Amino acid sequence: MSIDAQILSALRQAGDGSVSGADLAQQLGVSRAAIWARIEELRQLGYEIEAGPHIGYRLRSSPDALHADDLTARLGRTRVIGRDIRVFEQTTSTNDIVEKLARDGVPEGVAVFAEAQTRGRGRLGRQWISPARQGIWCSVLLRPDLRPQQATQLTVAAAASLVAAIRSQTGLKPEIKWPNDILVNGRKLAGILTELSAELDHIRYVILGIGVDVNVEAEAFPADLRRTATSLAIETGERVSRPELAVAILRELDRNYRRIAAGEFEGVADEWEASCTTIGREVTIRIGDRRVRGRAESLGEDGALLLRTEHGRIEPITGGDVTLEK
């Protein structure tokens, strides 16, 4: 843990209260004036800290913004995602920069976030609209010790996770939509996109990429999006913190990601399957030319959604494009 966010985590931890400058600079095994140095630097991104020489240094408030060093503070440990934290003004895609990352050797749980993306992507090639400063828009690096047909519990836990987090920092209860789409009031407000690379039996790596409209207001939406997109700020009527949010979302991955690991997929289908719409549905999958229609009968032990045909057979569907039946 850097400096800067040994800095925070300590200003976080006295709440209302302060710290001294001497036991900052003592516990940190460094001067008391490279602290107020490094105090300097962390108000000249945003953060009000307040000094005094009987007070020491009080944290008033704080951006929203996404630092790195922050997001890393208010986390505090994991056992692997977000153990490496790294934001980026800008970028194509976060999912571009983790596949890099992950094609290098970058141990898993590395969790990449971007202020904005010029080419942000969701499933089957669409376009993610990512505004500036609006939104939560990460990428998360996995090796998980699975078989490549067991990849989709990885997209259920996080859609699992994304569901408790917006529901635990908003009071909304979000509802999933198979196999991707986290919706409010029945409009998208959050997407998942799973990207892996796999060997006929094992897995290589997988690269869970997360979108989250968060304070985008309606006209920042596509026109044609604006009747099916939502965002936490409309939903709400309040402006959401992104940081809170954001390491509300990986608390809660590292948590399902553990249960998988555990072989304990089934507490977290359970859980997907509470707040899941397509379950006991009729339902329509294209499937690249072919279409496949039947009721939505629950999810396999790989993650797969079963189908029940309309000849009465039972059908695992790993992906596809899904439309509700009225």
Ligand code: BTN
The other form holds:
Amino acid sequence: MSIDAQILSALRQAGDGSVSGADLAQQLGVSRAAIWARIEELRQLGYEIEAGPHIGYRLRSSPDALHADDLTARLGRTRVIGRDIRVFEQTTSTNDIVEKLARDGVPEGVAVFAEAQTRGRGRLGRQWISPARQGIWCSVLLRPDLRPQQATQLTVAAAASLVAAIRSQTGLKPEIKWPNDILVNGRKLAGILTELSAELDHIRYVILGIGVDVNVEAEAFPADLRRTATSLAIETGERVSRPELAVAILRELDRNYRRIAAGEFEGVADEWEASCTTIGREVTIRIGDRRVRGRAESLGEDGALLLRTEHGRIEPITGGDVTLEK
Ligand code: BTN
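With the form predicted alone done, generate the form predicted together with the named molecule in the same format.
First the chain shown before, then all remaining chains and molecules of the complex.
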């Protein structure tokens, strides 16, 4: 952890209490003057840190900004996801950044956030609106020991993680529309874009792109999306802390990724199914130019949606656009 991350971590651990400059200096192995200089920098970034000769340092409030050191300090120890966190002020798409990191051989678990994306993308070549400081636009690099057909497991894990994190941070009860739309009151507020590089029999790497409309205001959505899109702020009536939610998502993702690595996808699938509104419904799925109709029965072992078609056959579906029939 960097010095700033360690300072923020110590201040957070103290809660309403304070930490003395001397203790911090000793813990971190630097001078008190160095601590003071870092505290000044953190104040410039918007952290309200009280200081006094007798009270030491106390964290009074944090900005609603994504800072790598702060996210690292809040996250604490995770096994894989978020052990390396990078934040960009603006980028084309965080998936692009992670793809470059993947090609450069960076280990799995790196999480890249951007405050704004200029070319955020959604599934099926759609655009993903990513206004500055209003959402969580994040991509995570994974190098799982899975076959390409099992990549859907990771999307399932991401959706289950998003539901759990949103629920714990806001009290809302999001629903999953297969394969990866997260809805509240029938409107979408988060999505997942899974991009894959694979050989025939094994995955080289996966980029899990996660977008959450956190404090996006209704006017920020283009007119054609206003009836179908929403945000956590719109649904709860209050602003939601992006750093807290970001960390909750990374933590849940780490937990679910470990379950998959341990061969325990079933537990993840059960959680996913409990929030999924597609299972048990009559649906039409558009896959390119093809349309398949049937009843969404359950999630298969690899993470595919098992569809009982009009002809009574079970067809595993790994991608497409779903419309609920009744
Ligand atoms: C969808 O629902 O169509 C998927 C949306 C995924 C959006 C996220 S935002 C972070 C990452 N970077 C992108 O360009 N897309 C994903």
